[in-house]
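Read the single chain below, which is given as structure tokens and is the form predicted on its own.
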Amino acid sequence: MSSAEQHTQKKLVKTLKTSSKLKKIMAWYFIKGKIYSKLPWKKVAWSVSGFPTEFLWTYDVYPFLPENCATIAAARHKSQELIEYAEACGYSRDLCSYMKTNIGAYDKKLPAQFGGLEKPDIMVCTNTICDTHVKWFQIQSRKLNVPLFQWDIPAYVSGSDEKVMNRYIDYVQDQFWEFTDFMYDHTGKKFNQKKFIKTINKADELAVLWHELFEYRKKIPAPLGYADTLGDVFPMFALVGERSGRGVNFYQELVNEVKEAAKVGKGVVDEEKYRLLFEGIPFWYKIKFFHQLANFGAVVTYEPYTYSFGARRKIIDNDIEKSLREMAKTLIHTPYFYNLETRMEYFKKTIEEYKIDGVILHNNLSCRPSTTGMADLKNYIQEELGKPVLLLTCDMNDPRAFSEAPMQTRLESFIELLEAQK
């Protein structure tokens, strides 16, 4: 009998006590957002991953993220129904499943716990990470008759040099001031430099703590795995710069728990055998996959997806222009959407630092930016770095792309490769 076949499906990766407190934070977030949407003197925005949420908090505009709500719909096994509704409206199956989930959830007037959202006062988006954001929000803004601001972020492709980067930074920086004009037009509030600096500093507190968590994940055994971080990343989406400090307090408590676990050598699996890197967005309708890795003594100790949302936004010498230039760099060039050349260097460095034994790549049918070049990345990791790779072609929010039995078979074969290498 193979090593993989000897394992029963009874073990689950352990999660942290602090992570369970996220439910209360999310409940508070959605309830407060609903209240904001009912008050005529408050403003609510729809935003996207990659857009600097702290810029909205500066204006006391409450950010809702349809992508995040789409993941909730998938986790509650509601996304397929909503995706099929959108496809019946004429949207192709090849389009982003987050977008189709949002279209279905809004049209059906579902509550937040099933992926629905209130109508916003404004919409803001950027094409960084995902160019689908642009058309998605254009469609919804026209349908809902809501003003839209689009922040255009150039792609930093292989071969780009410092001169190109500086030109891109100028372009992105200029758009920040266009954003302040847009916010004045639709909120009546002028740009407040002191409030901006305070909000950015608050946001950076959150990012610093997030990075600290990743430092502890280098420990053997890993005191924190993907089963926690795929949910714990929520404050990095929605609460970056939020003034109550709920996100900061949550992360501080999380860091303290992880620090104590690392001190006594407590890992998230009982007997850590394999340290994995997972690239891509998870399958939100099948989160149990990441828990069941513990059956084989495997734990995901690093994922570029969640790390990328912890981008530092630093105020430099109280100089707004200088600070904006540094922020622009992170919008243009961040791990989740590195060009292939940079991505390969990044993977090599990360695999060494985190002592990775194998890599799982999610060839996500709904996410071109993260999957473009993935076959080349797979070959590089296997041939140049000598690490086993499991390439899975699925979808982040559409369960029709996931097949349980073949997935289990491929996972067990991957574990056999890890075992052989050990």
Given for the second form:
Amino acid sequence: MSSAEQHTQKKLVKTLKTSSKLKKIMAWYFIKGKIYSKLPWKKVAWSVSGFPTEFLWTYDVYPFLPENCATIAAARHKSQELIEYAEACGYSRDLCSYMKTNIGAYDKKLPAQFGGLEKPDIMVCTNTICDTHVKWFQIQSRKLNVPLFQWDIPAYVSGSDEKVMNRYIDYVQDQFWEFTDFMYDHTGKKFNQKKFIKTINKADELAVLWHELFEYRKKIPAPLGYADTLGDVFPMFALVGERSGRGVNFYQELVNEVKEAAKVGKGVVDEEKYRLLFEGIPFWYKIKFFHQLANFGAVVTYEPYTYSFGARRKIIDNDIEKSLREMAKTLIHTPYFYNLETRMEYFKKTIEEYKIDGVILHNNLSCRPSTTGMADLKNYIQEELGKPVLLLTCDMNDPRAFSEAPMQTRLESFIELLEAQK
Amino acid sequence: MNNIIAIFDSSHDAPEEIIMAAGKIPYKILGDVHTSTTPADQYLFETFCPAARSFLTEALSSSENWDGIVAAHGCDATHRHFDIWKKHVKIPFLHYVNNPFSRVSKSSRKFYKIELQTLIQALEEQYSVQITTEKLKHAISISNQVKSLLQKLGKLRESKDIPNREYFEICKKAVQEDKADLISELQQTLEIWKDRPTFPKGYAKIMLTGSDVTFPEFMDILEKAKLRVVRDDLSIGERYYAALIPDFDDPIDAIIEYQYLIPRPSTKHPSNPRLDYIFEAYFESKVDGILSQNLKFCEDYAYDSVWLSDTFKEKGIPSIHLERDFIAEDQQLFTRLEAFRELLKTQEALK
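Structure of the form predicted together with the partner chain, given the form predicted on its own:
And the full complex, kicking off with our chain again.
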């Protein structure tokens, strides 16, 4: 048996007891979606990461998130056939594997537990993370004949200052009112300020708890790792501002469990040796990769990707316009899509705060925007911050890009490097 | 310094006339297909758009010849790569213009106007110049003269013997050279082209769409396959000159309106007007077929290409979609183009 095989068959990171309750919440969410899509007076939307889901819940419009559905398809080992279907339709191998999974899942009418989703009444998207979100929704809105709202978020590039930010905020804020017009035109629902405030406050409860969880990840040993958060982030995708409070209750339980573990010094691995930062989207079809880090005493204690979903959007002084300006800022500038200058400063701060020993960078083949600047980032972390970096070239949803043995070998070399630095 | 302000954008996104009104020559960076992109590949992985890597390579080696660079938002590459340009390209002036993605949002025009006014202010401060309304109107007039002449030159492709490379080179000059100086050259070229023999036998008339073509060697490959580009919707082509900048009291408003009028690139929302332009050109010029091509890793067009190709098929328009590399010679591509030419010949015979 090779060393790689030995490691893949050994122990896994222990996940939290509370995390296992997520399945029920997800099942409830998908059943709710099914019901909403069947009832003529209810409305269903498709939305993307980066679009504030709570704005949809304000209107009691149910948000389906095709990206999230794509990750489910990958975790259930369905993504490859869906991607290949989309490629047979003409979409290039180089394009976003989430998008291709969604094309396949919808056309093949997959059930929700395999990444399928219902036809929406409306689609909403932003270009804040990538052009792909817009291009993808253009394709599907054209095909399904569904109205699309595109929220144009200007790119806050390196060297931008407060003046630039204020200009951009004005634009993003103006478009909020265009969004309310769109919602009225296509759902018949008027903007209700009271409901908006209530929903935003509810959403912030969730974000506060999410942030609290991250605070505990600073502890040594870490009581919470990526093997948990990559699933536990789900409410931050879909249930932000949702009224039943299921997401809030779930996070409260998580916080309680993590707090207890931290109190007694219980970590997610028995002997925590290396604390890692993972940059990028995980390999959803190979979640075991993150569990197997335990074999080396390693745990991912911070990842900008899941943290970014917890942007705090608050109601300030009961003033909508003032609050919208602060919310606009989070749409323009959040860790996952920071410009290179900010990203470097942010990595420096995070590495210190979370006492990170090494960084794994995912050069994601079908998400170029997230990998731009990674070469500079790698050099900066290695040379300026003196931390070892493992650059993995792979894909978030396409298993054809993942090669088991070479990945394992590279991981082992990285661990050796970490060991040498200790 | 050569009084040049280089432009880094992805289609036709930068406001050249503002640069001209500052007394500078706008020069669109197009890279060089014959130069290795190794310098840029230190910062951008090989899975990124090869044209964008070539642009960065050119900037790394040539920026000392330029007074500054204006980058304008086009595709993801423009704003994401801007950070890398800021870190590694040595240049005294580097400014980013956020040309809005949305062409439907009511507030996008207001936002774009502020972006252009900010560029004006930045140029004025950097070069101690005054960019007045008169100067802007004069620049627009020069630009429109160039565009009008290009319209006439472009139209001649349908009836005269104008090789693909010649057309490409003249369009390239328009985006890289001093426009005021170019006007007389374009006028002379127009006279020469008018006297050219008629459209040569044995060639098929095609409409070219897809990723922007940035080097003439690609046009040579088409020529070799006996495919003549008589219509296109590309930035080094009709997107640049199909519309004139309107005569408005406020020249900034005119520049904005122009940006909304040009044949729609895939990098702006919505995409549907692109198809409208292609259909209009196809039926107006009675072309034999449509060639849709995608530069490897050019994502925005790759998303549109399936919809466009499917629509062409539905409408019974002879067409082909190809992916190409950023290379000067491509035998495989040539073979596929020859096959397309044969298909068009067969369809012609069946008519």
